[in-house]
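Single chain ahead, written as structure tokens, the form predicted on its own.
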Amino acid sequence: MEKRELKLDYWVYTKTYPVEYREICEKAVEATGRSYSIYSGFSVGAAVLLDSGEVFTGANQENVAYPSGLCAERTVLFYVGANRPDVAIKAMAIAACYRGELTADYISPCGACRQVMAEVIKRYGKDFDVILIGNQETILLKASALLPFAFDF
């Protein structure tokens, strides 16, 4: 038997966005205003920076028949994928707000988003930053730190 370890790495801004990404930062949070969630009164917006430099956004759709929804961070990737399937992404940006108030923590993606996440990292073979947006902190990762044992063959 043999132990391994995972090394993480991130970055941590307190009450501010990484300058580089903070038109996409800003849009995820105004995505949230999009969001059809009157279930749960929990709304999630993303924002995606591709290498081109446009920036799509997505939010995310809850239906009565659950699971029927769509989170945020997949119907931007689909729509990009479908619409700009030759370019690769350089960054997403996610924001939630509860009953229309930014959450203070930041929020990381459920683990379907976190597959598709890796299937866009494996489409396009260039990992992307991830901007996970609270009130109090931003973190800055990898995609690929958000799964890593992804499903793949």
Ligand code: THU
Second form
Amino acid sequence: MEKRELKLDYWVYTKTYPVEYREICEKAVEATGRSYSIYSGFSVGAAVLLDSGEVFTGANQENVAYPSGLCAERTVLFYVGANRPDVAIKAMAIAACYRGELTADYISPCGACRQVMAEVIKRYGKDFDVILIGNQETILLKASALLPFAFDF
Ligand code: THU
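Previous: the form predicted on its own; requested now: the form predicted in complex with this ligand:
Full complex below, order starting with the chain above.
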């Protein structure tokens, strides 16, 4: 028997954004305004930077049949997968608003979104940066760090 350990690196930005990702951070915050979240009142925005330099955004879209709704992250990941299938993702920024205010703590993507991110890594054969935005602290980490032991076959 052998014990193994996983190390997870992440970078913390207090009251500021990573300089190279300022644009997608601002666009993720802006995208919360396009959330359709009349059931939860929780507005999530996501912005993706492609290797081509293009930026796309998404926002959570809810449905009266609750499980039919979709998280912000997957709205934009599926959009770019369908519209820019040959271009890899460089980074994704995520922000959330509740009662009109950016959440103090950054939010972290749900398990289903992490699995979709794992598929993006597999599809393009490279990892990408994820920036989780909070009103106090914003963190940057690799998408692969969000789901160690992701399902694959
Ligand atoms: N939501 C997202 O859009 N992204 C996340 O990372 C977590 C949750 C959405 C789903 C639902 O519309 C609302 O936030 C409350 O869970």
